[in-house]
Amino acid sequence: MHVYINNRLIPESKAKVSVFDHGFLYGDGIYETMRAYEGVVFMLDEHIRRLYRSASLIQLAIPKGAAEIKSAIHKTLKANSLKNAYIRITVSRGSGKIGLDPALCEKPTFIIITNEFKDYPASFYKKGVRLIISSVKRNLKEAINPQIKSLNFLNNILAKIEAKKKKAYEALMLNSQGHLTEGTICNVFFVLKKKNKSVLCTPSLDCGILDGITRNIVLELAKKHGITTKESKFKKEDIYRASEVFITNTTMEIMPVCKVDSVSYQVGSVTKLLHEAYKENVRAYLAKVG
């Protein structure tokens, strides 16, 4: 396998950087990760545009045009002979003395990683997967925000190291108030009956979230397709009592869930529909782009 480095493809095995990179030593930087169909990188302007927000919130200088980082993705896809894959860009302050002033790097490090992709077991989209509720919080929003695609994902670490003891797939985390947000690396939706009506639900931004790309098509498609959708500050015991759950995010897409803590649900109809509704939106968007 092959790296893109600082305008370089290297080989996997030399492929390093610096112990004094500012992205290893403080976790300064930031990424996106993509997901190839048949060559053709998915919502791929989105991404670049979520990464270029990244970088203005944290003030670092990107040092590519869009163009020239499409580029060096289709370039490393092809070096690696990949065409079903997963990417990831990640661009840290760079190398300098050791500090926390941005201003002891004099450039960015550049990296792209592409793997071939690998479905996920078919028996997680018939049946579903577990998730538990962490003890470890969000970060506060008023202390980093979550608009930053950020390397500093401790807390993130620290609540999969629980799901984990709990053999448990994914963790969803509360806010310091006790609102739903978002697992370690999904959003999450959830759907409650009202009168007879299906409501598709999610965190809002307000708690402190992502808003995540995928996310954001799914609530299109749920509108599309008439089903209501309400963006709310949520507690624990409202996803308790849902009649269906899944997460998402770029590389799992739709996942249901059928189980949050001792609570168990179906795979059911709403999933089922968005399930379907985005892998059309797929192909109609690799129709169109490829």
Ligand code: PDD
The other form holds:
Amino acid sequence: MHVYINNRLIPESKAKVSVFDHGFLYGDGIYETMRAYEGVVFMLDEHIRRLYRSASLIQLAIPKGAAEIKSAIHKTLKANSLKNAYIRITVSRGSGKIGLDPALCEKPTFIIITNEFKDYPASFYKKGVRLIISSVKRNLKEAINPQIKSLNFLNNILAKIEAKKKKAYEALMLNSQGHLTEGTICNVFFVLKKKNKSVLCTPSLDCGILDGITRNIVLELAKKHGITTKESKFKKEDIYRASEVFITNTTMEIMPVCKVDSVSYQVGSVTKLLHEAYKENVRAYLAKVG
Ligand code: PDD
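If the one shown is the form predicted on its own, what is the structure of the form predicted together with the named molecule?
Every chain and every other molecule in the complex is listed next, the one we just looked at coming first.
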């Protein structure tokens, strides 16, 4: 595999950044994860838009325009003969003397890593995955806004460590007010039955979450299929009384959940319907853009 580093494609074994890179020293930088299906990068414009938004929230000027970034992604995919791929863009503050001041770094480091996309085990989709509600709280949005997809991922890593210790696949975090936010790398949805009608619930953006691109698609698809949606502040007790739970992100799409803490769930009809609709939406995107 070749890695794109600052305008050059470098063999993976030689792909290195400086120990003085502020991404390494301070987690000062941002990233985006994308997925390519059959050579088409799904929702590329939206991911690039979010990359620029993250950059602007940390006052980092990406030294490339959107067209240049797109062409660099396609060049990297081509160099690695990849069609179904995992793609990660990382932009760090760059290399500079030790110290927090971004002005110490002359220019950002721009990296694209690609890999063959490896499907998640089929059993995850068939049976669902286990989650815990973590004792680690999500970063306060007034401190490090979760809308910044930053290289500083310790908050999420601490929650992931707890999940692993408890033999769970993912951890959901609450915010400082005890409201549900999101997983370590995903958004969360659950179905509450109201007078026999299904309401698809997900924490609202003001709870302090990343506005996932998959989350937005799921909300649109639900509305299109006549499913009532509710973006709001929820407590963990709300998810405990749900009939279905699933998590979403760019790589997993819609992943059913079979357990949150000690509460079990079936892979239900809303989850199945939305995942089928999601896959259809990907196919339509490929037909339009590809
Ligand atoms: N993670 N919330 C968090 C904290 C995330 O890191 C992600 C994405 C999401 C879902 O966003 P989207 O639907 O746009 O992928 C929500 C990516 C996949 C990652 O960390 O690699």
